[in-house]
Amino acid sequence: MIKVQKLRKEFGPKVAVNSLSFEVERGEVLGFLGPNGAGKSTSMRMITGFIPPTDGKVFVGGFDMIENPIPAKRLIGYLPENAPSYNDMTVHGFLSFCAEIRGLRGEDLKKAVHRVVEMCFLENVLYQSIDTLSKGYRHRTCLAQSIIHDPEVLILDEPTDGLDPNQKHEVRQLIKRMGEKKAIIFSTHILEEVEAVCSRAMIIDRGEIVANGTPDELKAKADRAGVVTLIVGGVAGSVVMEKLGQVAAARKSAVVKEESSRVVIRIYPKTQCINGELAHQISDLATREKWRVEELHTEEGRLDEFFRSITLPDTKSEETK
C-alpha cells in the first residue's frame, strides 16, 4: 500500500531525509521512531504529498504521489503534527466540513460523522466550539477528521500527544483495530506504544534508517537481551564465579553486588546461545553444587535500551561499563 524509494529532502545545505526506502503492507502498523530532528515528520509530509521530495519516489496504492497525486491522496488519512483546525467551528461542524471535502454527501456524510464521533469518543463535546476544547479533545477531533472517509492508508504523527493515560489507551486500541485492515504509519516518542500496537518498528536517525524489524527483534538486539541475573545465598562470590567459568553458554560473568549473606552475579551469553540455554545450564550447575538460589532470571532486552544504543553511538553499552 505504501512504497517509498530512495526518498531525499534537502533544506538548503541541510539534508533532512537521506535515501529512505521501505514498504508498508495492508494489515501492518509501522512505528516510526527517532530522536527529535531525525526526519520523521519530514518523511511523513513527503509520503502524504504535503511537501515534495528533493529526490526519490512515493507510491500509495500503486499511484505515484508526484505524477498522480489526487487518487493517491484519496487513499490517505493524515494526522499531522500540531494538526490545524477551525477554532470557531463546533466539533460536529468541523467533521461535517471535512467529510464534505472528502466527497461525502447526505446520509453517507451523517453516517461518517457518527462513526468517527463514536470511535474517537467525542459525544460529550460534539456541539462545543473547537476553541473551548482541552488539548486532548482537540487532538481527538483532528484524529477523527483523518479517518472520516475510512481511508486505506493512515499517516499519524504523534497521535497520542496531549492525551491522558486513559485516552492514550483508547487511541492505541483504536489504531491496533484499524491496523488489521489498513496500512498505518505512526510516529511516537513513547516506546511502550510501539510494543503495544506495532507489528513493525523503524528507527530513523539523521535522516537514515538505522534499524528495522518487529519490536521483539529490536529488543533482542539490546545489550542486556539474554543476560542472566543470578542471586545466590550462603556462597562466596569467588566460588560462584569459578564454577560459572565451566558454563559453556556463558561468555563472561561479573559480580554486581556481594554481601555477607548473598552475591548477585550477571552472566552474559555467547552470541550463538539460543533462547533459554544459558539459564538452563546455570540452573543445572546450581542444582549440582546445591546452591541456595534466591533468584534466576533472563533479561528480555528493552526497546528503550536498544533505541539509545543505536541513536547515541558514543553511549557506552551496559556490558562495557
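Numbering follows the first chain given and starts at 1. What you see is a predicted model, and the numbers here were worked out from it, not measured in a lab. In this text, rigid core is short for the largest set of C-alphas that superpose within 1.5 Å between two forms. What changes on going to the form predicted in complex with the partner chain:
Residue displacement note: Asp55 has its CA displaced by under 2 Å between the two forms (rigid core superposed). For Asn36, the Cα coordinates differ by under 2 angstroms between the two forms after the core has been superposed. Once both forms are fitted on their core, the CA shift for Arg26 between the two forms remains under 2 Å.
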The other form holds:
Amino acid sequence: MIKVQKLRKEFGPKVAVNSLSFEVERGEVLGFLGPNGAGKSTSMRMITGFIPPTDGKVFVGGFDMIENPIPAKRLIGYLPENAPSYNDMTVHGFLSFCAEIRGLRGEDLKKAVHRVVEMCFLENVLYQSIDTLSKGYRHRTCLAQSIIHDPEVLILDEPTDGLDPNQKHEVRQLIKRMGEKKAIIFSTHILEEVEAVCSRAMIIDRGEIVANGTPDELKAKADRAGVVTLIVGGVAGSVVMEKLGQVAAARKSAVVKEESSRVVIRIYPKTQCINGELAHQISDLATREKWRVEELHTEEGRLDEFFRSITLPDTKSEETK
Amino acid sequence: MNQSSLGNITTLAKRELKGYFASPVAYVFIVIFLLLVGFFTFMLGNAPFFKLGQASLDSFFKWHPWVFLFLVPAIGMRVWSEERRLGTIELLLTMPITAWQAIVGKFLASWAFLLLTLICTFPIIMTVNYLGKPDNGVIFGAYVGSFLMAGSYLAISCMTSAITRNQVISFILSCVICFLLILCGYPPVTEFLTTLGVSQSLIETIASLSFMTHFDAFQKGILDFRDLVFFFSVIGFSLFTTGVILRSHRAG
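I've shown you the form predicted on its own. Could you give me the structure of the form predicted in complex with the partner chain?
Next comes the full complex, and the chain you just saw is listed first.
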C-alpha cells in the first residue's frame, strides 16, 4: 500500500531524511522509532504529501504522491504531530467538515461521524467547542478526523502523546484492531507501545534507517538479551562461580549481589541467543549440585536498551520547526 | 472547473464563514465598520452628507478606501497565519484538495463576509432615497467598486498572512502595501510628483496602479471594463503569490 523509495529531504544545508526506502502492506503496523529530530515527522509529512521531498518517490496505493496527489491523499488518514484542529469549531462541526471535504454527504456523512465518535469516545463533548476541551479529548478528536473516511492507509504521528494511561490503552487497541485491515505507520517515543501494537518496527536516526525488524527481532539484538539470572540459596558465591565455569554455553558470569542466605549471579551467553540453551545447562548443573534455586530466568532483551545502543546520544540535531 | 473542485471550495468557504460567526470577530467588525463609516459620512470632510445638499452618497463612498485600509487587513491577517500557527494547515493540505482550492475557498469566504458588511450599510440608501431622488445606478456602481476594492485589499492581506505566522506583522505589511497602492493615485501625491518634475507619462503609469484611480470611476457610476480588469488582476496576482509563498514554506 505504501511504497517509499530513496526519500530524501534537505532543509538548507541540513539533511533531515536521507535515502529512506521501505514498504508497508495492508495488515501491517509499522512503528517508527527514533530520537527527537531523527526525521520521523519529516518523513511522515512527505508520505502524506504535506511537504515535497528533495528527492525520491512515495507511492500510496499505487498513486505517485507528487505526480498524482489527490487520489493518493484520498486513501490516507493522517494525524499530524500535536493533533491540530480548528479551535473555534465544535467537535461535531469539525468532524462534519472533515467528512464533507473527504467527499461524504448526507446519510453517509452522519453515519461516518457517528462511527468515529463512538470509536474515539467523543459522545460527551460532541457539541463543545474544541478550545474548551482537555488535551486528551482534543487528541482523540483529531484521531477521529483521520479515520472518518475509513482510509486504507493511516499515518499517525505520536498518536498516544498526551493521553492518560487508560486512553493510551484504548488508542493502542484501536490501532491494533484497525491494523488488521489497513496499512498503518505510526511514530512514538514509547517503546512498550511498539511491542504492544507493531508488527514491524523501524528505528531511524539522523534521517537514516538504523534497524528494521519485528519487535522480537530487535529485542534479541539488545546487549542483555539471553543473559540468565540465577538466584541460589545456601551456597557461597565463589563455589557457584567455579561450577559455572563448566557450563558450555556460558561466556562469563558475575556475582551481582551476595547475601548471607543467597547469591545473585548473572551469566552471559557465548552467542547472542535467547533460545533457552544456557538456562537448560544451568538448570541441569543446579540439579546435579543440588542447589536450592530461587530464581532462574533468561532476559528477553529490552527494546529501549537496543534503542539506546544504536542511536547516538547527540542532541545537537534538533528538529527544525 | 469541475464539480468536485467547486464542491471543495464551497465546503471550505462554508467552514471559514461559520468560523467568523463562531467568534465575536464578525460582530465587532461589522459594528466598527458601520460606526466609522457613519461617523465619517456625517461628520468629517469639506462636504459631509447633510451639508452637501445633494441626494448622493459621495460623502459615504469617498471614505471607503480609508476605512477598508485598516479594517480589511484585520480580517485578512488571520486567514493563513492562523492555519500555520495552529498547525491546521498540515491537516488542510493533506486532505484530497489542491492548494489553490484552499486559497480560493478561504478568500471567497472572507470576501463574502465583506459583502455582508457592505450590505449592512443599506439604511443609508434608504435615507438618501427618502430625502431626495438620487441616481441609484451610480450608487449601485459605487457599491460594486467598493466591493471589488475590498476584495483587492483582502487578497493582499491573504498574501501577507501567508508570509508570516505572526498576525501583527501580517496586518502591518498589508496596511503598508494597501496604503502605497492608495497613495500612488491620490491627487495631492500626483501633484507633488509633478512639481518634482517627474514626467507626466510616468506619473500616469504610477497612478494607474492605484486603487483610487480605479475606484473613482466606479464612484461616478462608470463600470469600465479596464477598472474591472484592474481589480481582478490584483486579486488574481495576490492569490497566485499566496500559492507560491505557501509552497515555498513547505518546500523548506
